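Only one chain is shown below, in structure tokens, and it's the form predicted on its own.
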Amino acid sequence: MIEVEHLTKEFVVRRGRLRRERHVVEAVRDISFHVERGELLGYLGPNGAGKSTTIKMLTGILVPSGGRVTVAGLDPSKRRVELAKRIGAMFGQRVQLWWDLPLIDSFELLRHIYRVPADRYRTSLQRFRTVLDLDPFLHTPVRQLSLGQRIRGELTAAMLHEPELLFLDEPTIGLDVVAKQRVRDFLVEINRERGVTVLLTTHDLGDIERLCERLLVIDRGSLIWDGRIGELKERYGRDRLLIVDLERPVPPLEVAGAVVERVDGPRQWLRFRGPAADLTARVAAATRLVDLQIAEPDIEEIVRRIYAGER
């Protein structure tokens, strides 16, 4: 679905005020994945990395400095409109809905602009007002609607010509945990029961790994994992906590294979490697313990070590 070889973007930056300098700085740098139909990853990085950038190529919005994409066999500059037909995108917080109409009639207006058959789209519509939960508002103005409201129906918005590939930007953004957890769901069933290729960038850790298998990451414009989630957690997971708690406060416990990282009253935590059980022996050689517990990685600490340049 996606083809991306040695992709690069470059934007000049002219700085100074009285001297005008001319600077290149490099949004993306010489990055290459490839995407498989029906696939659902996620795309991650902190701000300023190049995911939007990358976005934006993919979907012909800006033209590449260098390196060859395609999407869906379509050069995504060149074949834009085309390609517009067959994917759909929505970009966090910007709206593609008209702002004083009620949702169904912008329904109707991306229905013309499409050129959805009248009986496809109402087929459409009716799923997801079902799934989505649509009803209670559809005749509301878009201004009127809540933040999770506003985001069903720019899911909708973006699925209503029944794409084959969909370009998600926060989709989660700000919502409750009902709403959240609503669009999850949506994006599950439209990715197993249709087998609509989903890229999806976020912040929201707990979308990724609720959501995706694999999992891109990218920061300072270079591709630093391209990989199974299982894969990044068993290579950069290695570390875990012992979570004990003492009869009394004591010093920071001095155990061989572990590491004190924090200290509140009489409960430590320890990160370590290896078996558990040695460790918890030697602790307990040294203190008297009330109650212990180990804590796994999860996805966020191993991508802030991954950022930190742990790698």
The other form holds:
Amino acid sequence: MIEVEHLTKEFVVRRGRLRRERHVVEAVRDISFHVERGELLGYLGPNGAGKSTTIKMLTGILVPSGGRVTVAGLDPSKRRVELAKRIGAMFGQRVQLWWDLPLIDSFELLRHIYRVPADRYRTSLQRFRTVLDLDPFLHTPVRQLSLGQRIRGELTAAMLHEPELLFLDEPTIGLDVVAKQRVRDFLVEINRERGVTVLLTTHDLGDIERLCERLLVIDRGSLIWDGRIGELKERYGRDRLLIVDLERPVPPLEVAGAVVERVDGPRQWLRFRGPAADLTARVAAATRLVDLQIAEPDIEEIVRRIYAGER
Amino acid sequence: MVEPVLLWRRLVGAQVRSQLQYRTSFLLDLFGSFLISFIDFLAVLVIFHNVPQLGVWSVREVALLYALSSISFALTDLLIGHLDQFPQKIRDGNFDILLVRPRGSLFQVVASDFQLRRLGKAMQGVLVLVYALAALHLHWTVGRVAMLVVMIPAGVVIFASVWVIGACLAFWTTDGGEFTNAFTYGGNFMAQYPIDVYASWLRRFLCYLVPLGFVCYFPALYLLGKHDPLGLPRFLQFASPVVAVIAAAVAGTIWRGAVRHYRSAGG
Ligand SMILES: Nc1ncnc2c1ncn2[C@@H]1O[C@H](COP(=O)(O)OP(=O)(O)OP(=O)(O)O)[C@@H](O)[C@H]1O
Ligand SMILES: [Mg+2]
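Now show me the form predicted in complex with the partner chain, since the one above was the form predicted on its own.
Below is the whole assembly, all chains and molecules, this chain first.
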């Protein structure tokens, strides 16, 4: 469905008021990956990593500086219009609905822009109205919608023409817990029931954990992880944390097979690998223990470790 | 061919409907631009009454030229005048949205941000036209009526092409707005007067490079049955539609090339 080969994007920026020095930013640097039909894929990376830039090249908004992209068998920047009929895109920070018109009018206009036949439009709109609960604000002008309501409208707008492939750039940005859940359920539904391939970027690891089987991680323009979340946990998450409560505050403990990661009063966090029993014994021998617990690293911790450049 | 026009009507219609929701402010805007046009018209009358002749052109003839150019320009302004907000769309990256839809990007830019209140500006040209026609007592033949009917849309297309090419600058530089305005608004100013009054380098520039002479000057020669004071071939007087088609093709090509330089904005 998506084939990316040595994809690169450079931006030439000029700095300074007077001398205007040329400066090249490598937003995306030689990345390659393949996506099969029906995958639901997370694209993760710290701010400025190059996620949005990648999506813009996949949707034909930006022309790559180097490498090759094929989406649904087409070169996005050369066959933009043809591709646009088959994909949907939503950018959490942009408004694609008509600001001054009632939500329903935007849908109606999009139906004509995408040339969706009337009966197909009716059934598909009906479905979104139920799944995303649009009815309470269907006739409200977009500028009066709350963020969560608008995002639901934007998702509908991206999906009305029933695309095979959906690109979402931070679809859950700024949503509350309930709205997030609704959006996630919706994405799972279109992916499972309709076989829509979804690629989404997010800073919300909850999205990734609930939705995605496979994860791409990009940092400073380079792809640093491509694989299943389970593998990621195994690779980066073998370390566990032993959290000990001591009788009184002491300097970081020095025990073999563990490093102290954090100290907070009498509580210390020790990172270790392997069986916990030996380590616990060693700690107990070194000082007086009051209480202890063992924590598995969660995805958040793992991603923090990846961003920090650990192996 | 018909379907895009229908879609344009639908898109523009939706915007007009939402603008009409604020009826008072819309009417005030419309009245305001009408009033400005009318004052413009009075200013033109004052000038025409004090200047008896402009080269070989009588004041009435100049008034006709002025009116026809103004009408073409005002219609262009109504249809695509919102293009001068286009650099903003480029700068903030909102052009992205248009590129993920299965329609031409220029078409979509033209069909968004339509402002009906610009219609008020066309009034001035119409008033001057009425004045000029009343004063000139033209002998109306079929050919002249046809010319009048064809030259306005041709003029709109020529003006619009110049605007679109000017707007393309936005893909490279974020502060080309004034430069573009020199071509668009300046172009209108140039086209309002007979080009034989300009210095010859400027005249050549206006005839061949930025083909503004074809908006009014050449068609008006035919309407008035005048000999070209420049002595240029007579077929040029009928060439406006062809020039319009060429100008549109050039503008379209430049646009398509320019879109490939779009950089979007971070986000
Ligand atoms: N239009 C542009 N012109 C110049 N530089 C840009 C442009 N767009 C992005 N960049 C630069 O490219 C890099 C990648 O930006 P991008 O928007 O792809 O990051 P991102 O991964 O989406 O980050 P975020 O999580 O903050 O949205 C950044 O260093 C950014 O400054
Ligand atoms: Mg981004």
